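Only one chain is shown below, in structure tokens, and it's the form predicted alone.
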Amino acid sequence: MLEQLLIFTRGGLILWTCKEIGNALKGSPIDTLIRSCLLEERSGAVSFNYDAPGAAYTLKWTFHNDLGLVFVAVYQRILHLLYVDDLLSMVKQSFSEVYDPKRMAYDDFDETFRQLRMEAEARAEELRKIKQLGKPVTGSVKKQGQVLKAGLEGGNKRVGEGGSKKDDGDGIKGKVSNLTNGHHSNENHKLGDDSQEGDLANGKENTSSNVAVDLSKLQKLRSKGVRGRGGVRKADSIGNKSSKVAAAEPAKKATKKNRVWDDAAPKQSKLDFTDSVDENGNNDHVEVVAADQGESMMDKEEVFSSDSESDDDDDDEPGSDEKPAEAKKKGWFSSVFQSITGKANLEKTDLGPALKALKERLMTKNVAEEIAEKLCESVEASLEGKKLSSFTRISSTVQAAMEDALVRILTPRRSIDILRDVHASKEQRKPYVVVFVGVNGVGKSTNLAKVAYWLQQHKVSVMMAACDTFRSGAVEQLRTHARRLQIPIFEKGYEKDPAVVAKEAIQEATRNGSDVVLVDTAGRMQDNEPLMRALSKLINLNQPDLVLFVGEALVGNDAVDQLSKFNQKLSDLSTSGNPRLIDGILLTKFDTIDDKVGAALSMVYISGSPVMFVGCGQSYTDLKKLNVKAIVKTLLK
């Protein structure tokens, strides 16, 4: 049963919803999937699911882009209706002709729906029925081929035995038949066994004449070691082939030693340059940094120029290259007419070339091919059906929705002030706590000191906390950073449980007044089980402010393999009815990419969270907002 119609516009006002059905859903599955799903760009979906306490709904909806209208249809998700696209589709087109933009009421609609909704029940009734008389149709015509094929089969049989007792049935690659006028022959029987042709398959007697010749040709046949109409027996073909890759096997070389090349060059004697320790683990020649490497380029703003990119307006639809000058100049000219006179309404055939050319586009970029086209999908269904205004192509067009799609993904949903967020843990008395999480090899510490850097320089103080109890060599590189930046560190070792070591490190921070603490974790395979469960624990048991996830930038595909099954454990993996997911990305590498930058629009995607930091250096200055606009523009040019 159909819970719920409405009809709203793209700016959020309803125009109309079905009095007739009136049912009061659970939950807001309206709102969330104009958040979740319209305004994310995942308007190309088929349906949406969403899930509430004591009810399931999955919603289908259309568009009416040259209107600004939207249709949405909710029902139970354990009903799967067969006519809600029917209906949607009846419901856009019937209301379209009585829509009025200065009309804000539409009551008579009710009627008419009613009637809609019954003639689309009973389509689907109708289809229903046909689906169900077709099944024993399809049956019987099966065993009437099984049948027939039977009947064949057994006429076969009967061939062959006429012929030979030995025939396999196939009366057209049989044996040779090892009759003569009646009578068996030794010598022939011998002979009919090796042999898969027969005088039945040329439609000749067996007479004793035939048989003669041709068992003289099967002797020279066989004596050359070829069986039927030129095959090369199989018995024979391989003992050559073995016997001749066995002469041709040389013999196996000396391997080659390595050259010296200077004998007198002294050798190297000490090959390792970490400085020395005394036995409390001290370090006196550490240099200490603290805050005087200049102003974190996270206070300085990025100025982007429009201009300091030719854009490629005049670039006309895909493949226009390769076409002869006359028919560049007919295109033109009829481009040119069509943009002066517009066209009617956009279909799916007008936007497939400028999709397929974008989505190939966000691909060199470094875009996962699922989030492209899944974008390209979004972008198609906002323009489908949309009227193309004067003096304006269809390649411009959708580049121009495009770019807007990609400014609304980049751009934070919610705002997420880190210093703010201090202040306020600070005026209760509890650090603020954040937790740097990512696979292996991304530069976890190493950017968890250039945030640390970024506090100090604002005044707050920080203490980092030591919880990659896994890799060798983990605590001395935290403990590294924290004495060139003069910041207290807590550390336990090795082979202990990260949640208490993170535990322990808030209480110690809580009394020693620190404002800041800053969780490193080991790194981790999004499908290592075991070490995705202690990260779970860990999150689980000290509820930190924030969840940092540390990618890489030089990541394509797998940028969503890994979010998506983050997000996914710390969700399976979790004990309590709203679990803690990544709030938010740290982009390492991003200096190492030139205009690859597709990574940052995959990883937002896939999560919803924003990136915050981009790190771009070897140095702890080296840590940046992101720019959007140069994303979207480098994404695009």
The other form holds:
Amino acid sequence: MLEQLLIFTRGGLILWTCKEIGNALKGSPIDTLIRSCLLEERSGAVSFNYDAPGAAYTLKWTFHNDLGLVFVAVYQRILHLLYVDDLLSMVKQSFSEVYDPKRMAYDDFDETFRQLRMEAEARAEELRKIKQLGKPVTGSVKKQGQVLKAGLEGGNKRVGEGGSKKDDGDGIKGKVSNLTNGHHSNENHKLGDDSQEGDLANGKENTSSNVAVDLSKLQKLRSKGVRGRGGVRKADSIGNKSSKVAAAEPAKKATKKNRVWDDAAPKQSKLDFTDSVDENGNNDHVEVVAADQGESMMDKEEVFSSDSESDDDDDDEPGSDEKPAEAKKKGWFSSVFQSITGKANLEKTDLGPALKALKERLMTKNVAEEIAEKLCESVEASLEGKKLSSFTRISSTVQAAMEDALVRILTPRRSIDILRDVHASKEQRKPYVVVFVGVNGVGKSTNLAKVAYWLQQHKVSVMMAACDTFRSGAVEQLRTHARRLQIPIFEKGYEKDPAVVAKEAIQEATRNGSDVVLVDTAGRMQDNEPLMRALSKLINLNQPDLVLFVGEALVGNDAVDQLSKFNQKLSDLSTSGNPRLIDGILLTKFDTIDDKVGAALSMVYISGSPVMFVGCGQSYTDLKKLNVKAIVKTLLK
Amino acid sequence: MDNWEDMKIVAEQWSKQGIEFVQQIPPPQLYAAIAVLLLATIWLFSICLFRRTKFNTVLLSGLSGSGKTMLFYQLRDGSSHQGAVTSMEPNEGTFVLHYENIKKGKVKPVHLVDVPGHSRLRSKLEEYLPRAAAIVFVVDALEFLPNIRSASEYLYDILTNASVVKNKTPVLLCCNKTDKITAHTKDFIRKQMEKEIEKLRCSRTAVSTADITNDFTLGVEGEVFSFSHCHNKVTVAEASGLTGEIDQVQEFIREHVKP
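Pass me the form predicted together with its partner chain as well; I've looked at the form predicted alone already.
What follows is the whole complex; the chain from before opens it.
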């Protein structure tokens, strides 16, 4: 059953809500939808899931871009309503006929809505009946699940009626309540399959293929005489085995024997050529002048040539006209005509070529393919049905919309004033802890030193913690930086547990009054399960103030994978209710890419966290802030 | 080249004819015509200048969820209709405030703009600031303390914006949702905001040579910040968008957009 259907303007005023369904929505699903989906340029997605204490909703939406209206339908996630998309489009059509910008109340729409809803429900039921007749064997997983449950509970009647999709169509309240009760009990039993069901609800096209696989598995389990619940347990135990195997591997790695070359006797001399230093980092032998290389680039104003938009237009022409020349000739003439009259409503077919060209351009700028695709879908969703203003071409409208979207994505969602946070922590007399995470070789230690230098310039006392206890030379590297910057470093050597080292470092910092602790961790691949577990243990144990993901600007499509897997592992393996995810991004090696700045966009889009620093060189002053306008300009050039 | 010389000859002929024509007109008429032309240009010029200094735009700004859209519709229609959700776009309108509809006589319409408070849409504010005659900064008096940092940062950014400082735009700190019992008083809110802005001032002016985000700094050196230090007038008021108690806001708007 539909929980709520809202119509509101893009400016925020609610024009109409369904008054028949009087249930108040728990939490604030609409606001969350707007903030985390529509404003994040994910409006091309199919649906949005919202969890509040006491309710789990799914939201679907559609836009009427011409009038600036948004139509949102909310329903319970456990019910897979089929008619929602249909209903939304019908409501859109009929409401746009009634809509008047001056009118604020639309009470007469209630009647229209009721009729539309009944129509949609009836149509959905017909469709389902046809499907049922055509495919009696394959139903949804839930249907089969219910067959199993029937075995457990003996509710033979329900089996006869069919799968869950029946609930929506039946207006008979008795059955609905029974089924909902049944659903709740189902929920308790089926732990493992819950997420699967959610996926099925969204990917309707994939339903049949998924179902086929699951059915065969279930049949096998059933034939072995394992009950439904036991089947789930079995799946869980299989999962455990694989992780156990993975955990066993690092234990195998004993101490490494030194390799012997040319049958020579193994030399016993130490291979450590670093200068001897005592604990505080003071060096007796070498006079080290505190590195003072001037102002960090973080604080310098970025001067970029503000070439006018005419540049963009000129580049636009030859780029877009090159490839589909013949097919566009007729289209070009009509588009010119339309641009002068300016009355055409933008359709998907009109936007198609312009968006395709834009997507290609983004991909040449090293934006991940998936991200470019999603962005184009989102821009398409926001432009479809809009009236072209006169004297504008379609491509320039699309370009303007894309520019808007990019600025919106790259603008941080919250303030990234680290100094302010440091001051706030200082008042509470605890150190501000920053953890640098990332894959191998992106520049964590180098950029950690740059951040330390910048903080020092702002009169903040910094301490480094060497929690990279795996890579040879990592501790010495940090020690060298600490010596040059004259800041204390906390280290415990190699082969120690990084989480414990970090904890002790923070305690030391509280003791000697450092304002900031910068924790360096070892680089790890996002697929490496035991290492990711170690990382999440470090973060859970120490609860840092800022988890900074260090990513290099050279990365291409892998950025999406890295960030999403890191976030996923951090949230899965978290022990507390509120998992700590990646709070910010540090983009490194920015000087090596000329104008292929797409990695910044991919990373920000996929994780939602802002870019806090940009590393653009290998000396201490090469740390900048992200200049949103410059990046957007470069991306769309 | 021949064409060019032909055209020169034709032009010369025309100018001769023009001069003859002008000389034929009796002097008073000529002077009158010139005078009228001069007056017309002076008049247009003064209108342009005059218009430029007299804005009638009032900005409604503040954090997301503070109640700007509700206030906008209260000011416009006298009722907040069926509620509002997070705005994705600004609400603009030029209209006579609702409570003034009953007044007779000529009342100048106000151009009211409700700018979305979501941080991703913060750049829209920059477009409207140069033309603002007055700014109403809406604060949620109910959920004040959890959001005080972001609210004070936003207010700080507005108060140190170049256009606001240059035009000495008056700012009204409006405490919304005062119809609820647990809402804070306006004095409390004012004091807390002053404290937070003082902290911001310290952390941002400590790096004043390095600071590029804010064009100007606030307040007097050495003294704790207070709203009276601002060159533009900052006042505090209470309001409730839901019930419609918006008198103080309306007075403020009317005061600064002269009818």
